[in-house]
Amino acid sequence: MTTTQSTNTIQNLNPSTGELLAELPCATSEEVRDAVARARAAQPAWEALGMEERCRMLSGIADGLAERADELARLATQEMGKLYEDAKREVQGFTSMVKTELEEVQEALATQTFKTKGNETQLVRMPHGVVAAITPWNFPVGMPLQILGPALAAGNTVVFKPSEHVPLTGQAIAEIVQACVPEDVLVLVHGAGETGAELVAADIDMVGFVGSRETGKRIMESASKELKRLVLELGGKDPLVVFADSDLDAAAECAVRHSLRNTGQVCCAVERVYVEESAATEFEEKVAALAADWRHGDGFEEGSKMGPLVSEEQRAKVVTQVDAAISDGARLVMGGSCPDGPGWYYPATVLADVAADQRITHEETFGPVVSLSTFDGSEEEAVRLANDTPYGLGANVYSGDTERGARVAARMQAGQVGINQYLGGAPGTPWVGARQSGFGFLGGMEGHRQFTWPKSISKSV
């Protein structure tokens, strides 16, 4: 089929320094069409090789990412301000997932038996068909695989696009898992929101998607119009609950490391820290002393704790919310300007007096910024502020007295709660967003049937 190329391309900057990386064309509406099509052609053969096959085949990528680990880390670097010794981490730490997730995705779609007098019923998991992808920037190696390995070991075809800030790690990573699948299983796309936008207008079955909750709600009302299946993993804004019995040094660490890691662009950040009042300057003490030590800088070089934001449109939302905050009565502790030269770099920043009515109270930050309020202490107010939110992804409560602390997680709006230490599940649980922080889910058992559909077949007995 003859293709005609876009003339919209991909501005492809290393956000460390602003500088070119590399130019690419988006796809066409017609190269899009052409890549659902060719998907959807690959499906039924793919499908009928079976699970067991189809797991093996993809027990390949476990070698393919081992290969190419120090290219795509570079790569994550280069492209998105990744620090490059967290970038190793992510792809090693996948690396080593692959078999693991493979056998928990074969045992959640195996098939059930359930019988009565008279009747055997069988409960087998069919594919939707074709699954358009799409996926962030923020863990470019990890969030893509998230959803290509269960995606495809459950029978479907894969329309892949990467965000356009990684487009070169993803399309490695797509050269990964097709080197171990047949041709088309698995189909490469590159664009930003309007190809996007047309991936998921086209003829596919799904939508696995990861990115900011407005986007999903756009792919949402589009999906809706043929009801399209849908997992969205959106945005949060968490909120870290303090009472002062607590261990505060654990807890000012937590603040400050799940505040700034990544440079504040991780979902599941803290973005909302509530410290009881007793406990109130003790703790900002200690924040303010932790936080100085995140130097930012180059992500390859020695001593970073931060890279840059991932693009000059990213720092301006940051720098926007902060500015609000201090013109509305926050204080601000340390931090809190952009730094001279070149690059999209924000220093560590530190919030206190932070109102419940403020921009940055309720608005995806997604930057390096630890945003301090108090709370008088009570359980209930403790949870009505930690409440107080559309999102719903996680939350963290930090408690001397851990069936209070208990209490409190059990009462938090959101899909993981962390009591003590950092949110963050055992192997096996799904990643889920609550309220308006998703649709549907990632990872485990109930993750990886999203991308099936149950059907019962029965006959006498």
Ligand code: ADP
Contents of the next structure:
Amino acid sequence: MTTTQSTNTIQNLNPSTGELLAELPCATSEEVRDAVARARAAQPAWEALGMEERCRMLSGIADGLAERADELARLATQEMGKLYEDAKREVQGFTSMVKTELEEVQEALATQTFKTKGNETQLVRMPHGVVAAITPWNFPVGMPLQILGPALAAGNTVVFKPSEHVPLTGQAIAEIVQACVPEDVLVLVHGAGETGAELVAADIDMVGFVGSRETGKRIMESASKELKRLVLELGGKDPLVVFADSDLDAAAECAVRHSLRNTGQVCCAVERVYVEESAATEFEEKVAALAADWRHGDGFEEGSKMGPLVSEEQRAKVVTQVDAAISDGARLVMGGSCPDGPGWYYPATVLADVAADQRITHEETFGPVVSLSTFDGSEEEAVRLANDTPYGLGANVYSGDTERGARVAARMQAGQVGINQYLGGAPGTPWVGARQSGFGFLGGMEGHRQFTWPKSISKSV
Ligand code: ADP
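Form predicted on its own done, so how does the form predicted together with ligand ADP look?
To see the whole picture, the full complex is given below, headed by that same chain.
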């Protein structure tokens, strides 16, 4: 494992080499409670500053990120293995979003006035109080910022627990934010799942969480005791449907890039590809030709297109799923075995003839695997297969017939759908997971409002 919580320390290992980067103490139960108490004590004054002043202070995060951009990107690559170039883009992308996001929060949370004869009602957006921000490792800069920015801007204070796989990146983010705000408005705690569970059970008002579905369920169960508010952004098993009349080159590029990017460790990665039977052979050839170019290697090395998996445990999960798929009848087109040497590398792997009843079709893989299946070309079958999962994060459909693409997209049970492109588009729309991929939203006007509760104040006029 990259990182373990042995009673009370995090062993932070570099997944490219297995070398120890740092050993950090986990917060004790008492330290978690103390962190929450400090954040609670700081909250009223932070709220009283008002939205404009809070956002003015928080806008300094962009300068902090810019100043430490290279350090952050290096830390992310060392701690979780992603390509240094991708890590730099992640930092730059989120740096450039700080200002617009704060403007969007101000717009989303502005007081609204409703009038009727003799009455005027103001709808005010109130902060929840103390938010626990619990984040994953796959986008170690972006995921924390997606929660910290809007939660703080809304007037909450935050106790932040970064993933145990990326504690140093998390610490740097916390320092950047802490430099912009009064003491204890953001408090950092280190630790793994145990510490996260203690934080959720502590005297907090809301959890902002990005991570696995299983952990999300545990958090919901624990939070139910006091009906703490939740935003849970969870995993997915996203389908890509390819009709034979599609631009097959574009569809193959989408399948490969979005199955392999970040070594497949992306919650909205393409995890299942359904190709119309008549195009299956041609599509498989295109996918194999593209995937052959996805060389794995150290994230700092030029020429690497993907780094290692985050941990030995994560690699073992991928190995188990791929091996089981092959022994159950899937055909290995390329990859499929661990390379020798240090680091938790796994090659770009392509499987074909993957059947509906296989484990790899239902469980999130979170690894560099393009999983190809076929369908009979009917819309009915495409929709049925795409929706054959309890998840509902993203979905993608390619068809030369744009009306058919739109019809299939409308019936896909996913929060974000792409037609003849990978999902995701204009800024301002929230990050949504339908069904078991999420509870609540992040980003966009609707997402920002989740960090508040609406309060109506009425008076006679
Ligand atoms: P991943 O597979 O992405 O690591 P997890 O859901 O295991 O997903 O972890 C995401 C975050 O949730 C990490 O910060 C982790 O320490 C934290 N975590 C794990 N278990 C719990 C739990 N029971 N309660 C709260 N947080 C947890």
